[in-house]
Amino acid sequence: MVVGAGVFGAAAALELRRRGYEVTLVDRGGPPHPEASSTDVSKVVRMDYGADVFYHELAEAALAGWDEWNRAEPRPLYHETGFLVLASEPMRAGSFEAESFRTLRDRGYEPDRLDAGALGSRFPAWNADRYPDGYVSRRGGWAESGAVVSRLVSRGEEEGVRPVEGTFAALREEGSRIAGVRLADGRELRADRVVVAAGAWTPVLLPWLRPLLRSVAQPVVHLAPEAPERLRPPGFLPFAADISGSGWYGFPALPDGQLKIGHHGMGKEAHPDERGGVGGAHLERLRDFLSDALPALVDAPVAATRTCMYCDAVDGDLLIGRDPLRDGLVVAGGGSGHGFKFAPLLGPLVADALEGRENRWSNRLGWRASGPVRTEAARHTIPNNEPPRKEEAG
């Protein structure tokens, strides 16, 4: 039984079915659920992780999986447009941008280095004076996140995964063993193994994980620019704009004309059912960023806002492993705002954990009750203490 039909759970259910298990996928309704972290329209796919070669290699392996998925699907859901990384000062050793650039080159890639002149020529929407350095990683882009989750769920059902709609209430225990789940409507569902992949709800449903995991709210804004055709590849790419120093990242305009900009920062700890909306102070910060970096967008109307919930691990690493104190329980989460790009690997990683198989990633991503306090390399670490504002929910 897999609890949660986001990208972790949907991928796990499909892989476990392909390994011969009878699989039930429990979700509280309509995957991709509109409040899930892995829904929405887009997620960045990148290998850029500063000096962290582990995640560079994990992303490299995932990209091979995205290529395979694209070949197998009627239309591609991963778009390899390239990924634009901008630095607000000349790249220096130790910075996220410089170390990402160096790692890519050390690994045999050839990112295109950009100075202000090249930025202004190739990507005219940007204020070239603001970003004197940067590069384009050609092996990267974005994925249609909600469509990916929908496809994983539907493919699972086509191959025999049994869907059950319901809200998780508790694990079902028989002695020291987990033997299924109890739903909020009183139904009890039996299973030999339970995988909890509930995204930001994971530390709520499994509170003993809270020393390692927490639920964090992050703001996302969709803009409706007047001339969206100028804000699409090749002249406008998914971007990280001095991301470890500012938190800003975003995407090209979609066919509907909307353009999404998010903030990869510390966020605000919140219960995922009480996440609130995107507050006015964040919209003011966004306008300041646009005025400085993307002046053509400074007056673009806000089409929608969304509060995206991270299942944040204190060490920034995914958590995929068997709970050693609860026989029969596997946890798959800790996406920490950067887990979606690994979608093609998540199913095999969860299935290996359930079967007790070691793999090249399990040493770092496997079970732990706590970890060193650190963040993923692109994360902006200055806290944003603005409380969620329910009246401004978009």
Ligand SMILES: Cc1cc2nc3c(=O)[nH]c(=O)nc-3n(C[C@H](O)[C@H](O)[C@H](O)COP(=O)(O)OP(=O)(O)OC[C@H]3O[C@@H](n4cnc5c(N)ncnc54)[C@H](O)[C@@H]3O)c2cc1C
Second form
Amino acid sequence: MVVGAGVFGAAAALELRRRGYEVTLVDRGGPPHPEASSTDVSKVVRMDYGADVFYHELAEAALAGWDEWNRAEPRPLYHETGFLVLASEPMRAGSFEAESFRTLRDRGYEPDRLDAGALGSRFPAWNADRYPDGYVSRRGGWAESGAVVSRLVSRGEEEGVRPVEGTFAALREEGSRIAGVRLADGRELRADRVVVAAGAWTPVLLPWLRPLLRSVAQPVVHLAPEAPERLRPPGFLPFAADISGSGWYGFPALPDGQLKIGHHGMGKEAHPDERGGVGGAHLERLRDFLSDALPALVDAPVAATRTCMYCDAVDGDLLIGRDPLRDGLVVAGGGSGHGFKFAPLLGPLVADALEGRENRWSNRLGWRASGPVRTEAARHTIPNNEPPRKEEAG
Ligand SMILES: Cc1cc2nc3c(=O)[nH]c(=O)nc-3n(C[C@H](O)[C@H](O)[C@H](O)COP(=O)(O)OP(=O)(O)OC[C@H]3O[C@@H](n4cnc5c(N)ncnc54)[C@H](O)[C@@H]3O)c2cc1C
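Switch over from the form predicted alone to the form predicted together with this ligand, please.
Zooming out: every chain and molecule, the one shown earlier first.
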């Protein structure tokens, strides 16, 4: 039984089915459910993780999976456009940008270094004076996340995964074992193993995980620029603009003309069902950023906004492991704002955990009830309502 058909759950259900299990996939609606974090038009796929070689390697392995998925699909859902990483100061050892660049080079990649001149000529929408340094990682881009989840779910059903629409309310226990789930409408569903992959709802549904997992609301804005054709690859790429110093990242304009800008900051802790909307203060901050960095977009009207939820692990690491105190329960989540790119690996990682198999990644991503406070390398850690002070930028 897999609870939650976001990218973690849908990938797990398909892989478990392929390993010969009878699989039931439960979700409250959809899938993809409109409120799920995976349900979106785009997610960044990057190997750029500062000096954190573990995630660089995990992303590298995931990229091989994206290539395979693209080959198997009628049309690619992962777009290898390249990923633009901009620094607001010359890249210095220790900065997210410099360490990501060094890690790429150490591992045999050749990112294109950009000074202001190169930025201005290759990517004219940017205020090149604002970013004197940076690079393009050619092995990266973005994925159509909602479409990927739909594809995983439909493949699963084609291969025998049984979908059930319902709201998980509690685990069903028989003695010391977890033996299924109870739904909010009173239905009881039996299973020998249960995977809870409920995203930001996980610490709500499994409260003993609250020392490790928090539900955090993050703002997303979709703009409708006047000339979207100028804001597409190769002249405009998915980007991280001094991301650890400012939080800003974004995507090229889509065929519908809309362009998404997100903020990889600390967000606001919130219950996923009471997440609220994107406030005026955030839109003001976005305008400040645009006027400074992307003048071509400063007057672009807002087409849509969305509050999306992170399932934040206190140590910034995904959580994929068996609960040692509840035989038969596996938890898969803790995406911490960076989990989607690993989609091609998530199924095998969850299935390995369920079967108690060790793998290259399980040591760091496996079960833990709490952890050291740490964030993923690109995360902007200054609370959202304080603009970064110059000396802290980059
Ligand atoms: C704004 C934002 C931007 C992001 N950008 C990126 C990015 O650029 N690159 C990247 O790699 N990652 C990114 N992420 C992270 C990524 O989106 C997540 O890590 C990933 O999508 C989490 O997937 P999930 O399956 O754990 O959760 P979800 O996709 O949220 O799925 C959870 C599912 O559980 C279901 N559910 C919840 N409660 C119940 C219940 N009681 N009963 C039944 N079903 C239930 C929900 O309906 C939902 O379908 C971003 C996240 C956000 C919020």
